[in-house]
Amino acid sequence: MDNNTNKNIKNNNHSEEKVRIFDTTLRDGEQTPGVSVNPEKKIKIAYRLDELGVDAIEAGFPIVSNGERESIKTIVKQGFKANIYGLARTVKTDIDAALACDLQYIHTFIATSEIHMKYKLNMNKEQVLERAIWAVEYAKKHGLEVEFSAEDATRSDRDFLIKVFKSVQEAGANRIDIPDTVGYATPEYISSLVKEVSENLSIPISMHCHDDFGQAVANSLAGINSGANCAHVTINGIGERAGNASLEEFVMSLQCLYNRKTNIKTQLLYEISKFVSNTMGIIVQPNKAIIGENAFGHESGIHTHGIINNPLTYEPISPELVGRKRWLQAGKHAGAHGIKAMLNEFGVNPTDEELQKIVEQQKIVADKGKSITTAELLSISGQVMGNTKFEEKFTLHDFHIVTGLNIIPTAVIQLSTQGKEYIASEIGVGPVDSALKAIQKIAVEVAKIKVREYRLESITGGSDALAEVSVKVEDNFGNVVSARKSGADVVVASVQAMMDAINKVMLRKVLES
């Protein structure tokens, strides 16, 4: 399905031109709150970023640990596509920094508003411009190439506003950015601000949105449909306080809406996006636009019917776009059609008679409010159908666990598969995580599967709590199965769980061959 063009949108002017991506996952991605990536986890996600095609990556902030200078270092060596920037303010110290790490491009701010300069700097306009302009040459002398932030644009006087952009432009700076630093500007304030600066400056126009009213990618787009051409954005969103403007949902709003280009490979939008979650440790909410689990899946029986028949019903790209796939739900909402459509994936062809009973009895388990994983939907199936189908593919037969203080987490597991016995042994952070990695190591290496999703909740107080366990897999065509277990054993029960998801999802694999 190509639906790449929303014909309601009148192109602009510049609808030729390729919009820059800016990435700043590793700097302003980095100050969410209770984050800190280490430098091999930084360098791993640099790859990722410029495998998806971003044009540039601010590397992070180098005068802010040895550390930081070090992993900025690392990554300026690797010989990337993309420019790599580092932030620095307009000091010199901040600058030094950057030469430090053999940076080739530098991102320079200074404050512009009045707020920012009197309780932050403590300077006036005429201490602000002098510094502005002392960095940019000091820059340029060095041999760098300069983007100029003026921290706070939209609170501030836009006549000072474009006489430190006029005199930025003029001292040599190579590109100026408008940041909306507190996400306080509306769509239509910044489409007239970028018309008067891009009016009254020669060089390209940089925005950089930050998301505490929602607005960000909205601003963003806003920016680029009046002059700019290249937006600040972050992998999910992330960023300070509520967040950046997220590069997901810019470039496919660019993509699908203003038929605009990027160097953007959309294809590998979910994967990074998933990848930066799990380096970072933060977690992607499921309703988030493009990249969010529920993003293309559907349980309403109105919305599955119109699905089978035509995704261009209730869906308004195909999820290949982004490396995605549409999933059916099981639930209280779900219809036969829904239902149907699931079991045949399976290989399941239930009656008309069966399918009823299937469809009614997972209600029943949704009415308690329970959601039905696919795992639980085909043993529902299973019993009403007397099907003997869903014999275990993967059948274990022991696991142990040593943990402990000052002991690392190890889990060994011995399970057999296709007639042939498996041991595996793992490290992790805890002992879940290692059992579910021995297991994994096991399912990767035999029929490509992995862990997409691991979820725990206490179901009960006190000591004694039972443990709810929900894992999601998926198989190397993209195909995802969940399954759910209980117990006062959280281990064993992640354990079930995983167990169970990996035999249904093997069963599609056997029925599909």
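Residue numbers count along the first chain shown, from 1. Note that the rigid core is defined as the largest set of C-alphas that superpose within 1.5 Å between two forms. Everything numeric in this text was worked out from a predicted model, so none of it was measured. Compared with the form predicted in complex with ligand KIV:
Annotation for Gln418: C-alpha shift of 2 angstroms or more between these two forms, rigid core superposed.
Superposition on the rigid core between these two forms places the CA atom of Val480 2 Å or more away from its counterpart.
Annotation: Cα of Ile63 displaced by less than 2 Å between these two forms, core superposition.
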Given for the second form:
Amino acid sequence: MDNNTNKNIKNNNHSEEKVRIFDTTLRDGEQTPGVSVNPEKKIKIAYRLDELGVDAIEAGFPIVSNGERESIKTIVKQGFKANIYGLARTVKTDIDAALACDLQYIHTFIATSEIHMKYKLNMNKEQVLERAIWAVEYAKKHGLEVEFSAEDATRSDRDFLIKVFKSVQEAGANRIDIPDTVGYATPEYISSLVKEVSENLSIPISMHCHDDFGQAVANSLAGINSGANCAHVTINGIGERAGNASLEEFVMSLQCLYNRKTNIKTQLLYEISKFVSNTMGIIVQPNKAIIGENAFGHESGIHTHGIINNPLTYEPISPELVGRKRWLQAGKHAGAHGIKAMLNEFGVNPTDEELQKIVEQQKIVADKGKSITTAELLSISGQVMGNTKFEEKFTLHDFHIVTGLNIIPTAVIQLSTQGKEYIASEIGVGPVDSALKAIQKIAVEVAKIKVREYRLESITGGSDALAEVSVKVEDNFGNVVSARKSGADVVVASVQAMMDAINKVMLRKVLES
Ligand code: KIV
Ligand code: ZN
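I've shown you the form predicted on its own. Could you give me the structure of the form predicted in complex with ligand KIV?
In what comes next, the whole complex appears, and the chain from above leads the way.
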């Protein structure tokens, strides 16, 4: 088996046709609770989506606000390769709002399930059918290409659903979409539904699956394998409640498990996932498939041993395929092979006996619940190998910050380096700024190391939200290194990232000297 395709799974009948990727990050994704993206950010994201190779971008819901219409209009003007869609209910105001954005493509929807018709629309089946036909005819009369969605399709009466789909096809719809609006369907149900719908229609079918039971990707795949040729997806799987099918997982599953192709440039997946996460302020869980931080990280000794001998032992695909790199982590599960590989990367070659001691010592640190940075691992190896040049160069002892409404934020930092104690204080525009300036004051004096870039990459949720910080520092030889830390306290995470980055660049200096 090569590492890009699972040869155990037979191609289905549609395998030559590329699967169409309809990205709804800017519409359903923006409906993630608490998220609102300004026009400037929307346009930047649209650029990245087009670069990624999605076939369609649902740019927004034109009726919702002036700002939304302005962003959609601007996105339409960019002349992207992707088709640009706007969402509209089956009402004149919504379709007119879409037309006012100069859209050529519209995604119009009305609910077809009993529960939605009765409790939300207050309409009967005949009225819903009539409205669906009217909307498609009206949009077509105005020159739009139409994708019609029967909202809550998977909880709708099947005969009625098929009647609606057949009628909108007759009215001129270009495609129909099957939303699993509350993520309630199983892959088996989706298969039988899509088969029946496709037997009754001649226009293409899309899937739109939500992830309430974690089935969104499996359901989208089941739809594709049963006759649909397009899926609505979002970057990082963001969206209403538990989100939508994740673009990365869906595309990679299609390609690697089912040997189906899309127009997606998979090498850009990680970079664009990060970009969307940072721009929209929605953190990706570390264990998320394909794009989570841990997806290609290895700590356990058994695994790292296997990985070093042949990456396919514990990686289903090469990380490079999705624009990533594998990484090994020191820690209590780590074994000699992994630690050796990490040290070798820095040109450190311990003997077998030394290696054994390094592994044991880093396990003692890990057992205290500490995560071990590269700098710390090298410091341990320096002690074991009797080579002080690998010792951690900067050790933080304490810091203290005062901030408030009528107080200039001030930080006091206490650290030691090269056997000497240093205390520095600095003021700044905020607590992080003052803390980093105080550390930098010492770092410049002792080793000519300055902060080059600081990014508070993502922050979500309430007052206990997680912040992810990355700091880049540069020494006087032009060596630039970065370090990341995440944590609930943004100041602590920033100080730790800064210390880690300084120690890494110090080690580089030492190893190159
Ligand atoms: O989940 C859903 O049903 C939707 C519709 C607007 C298609 O997002
Ligand atoms: Zn949806």
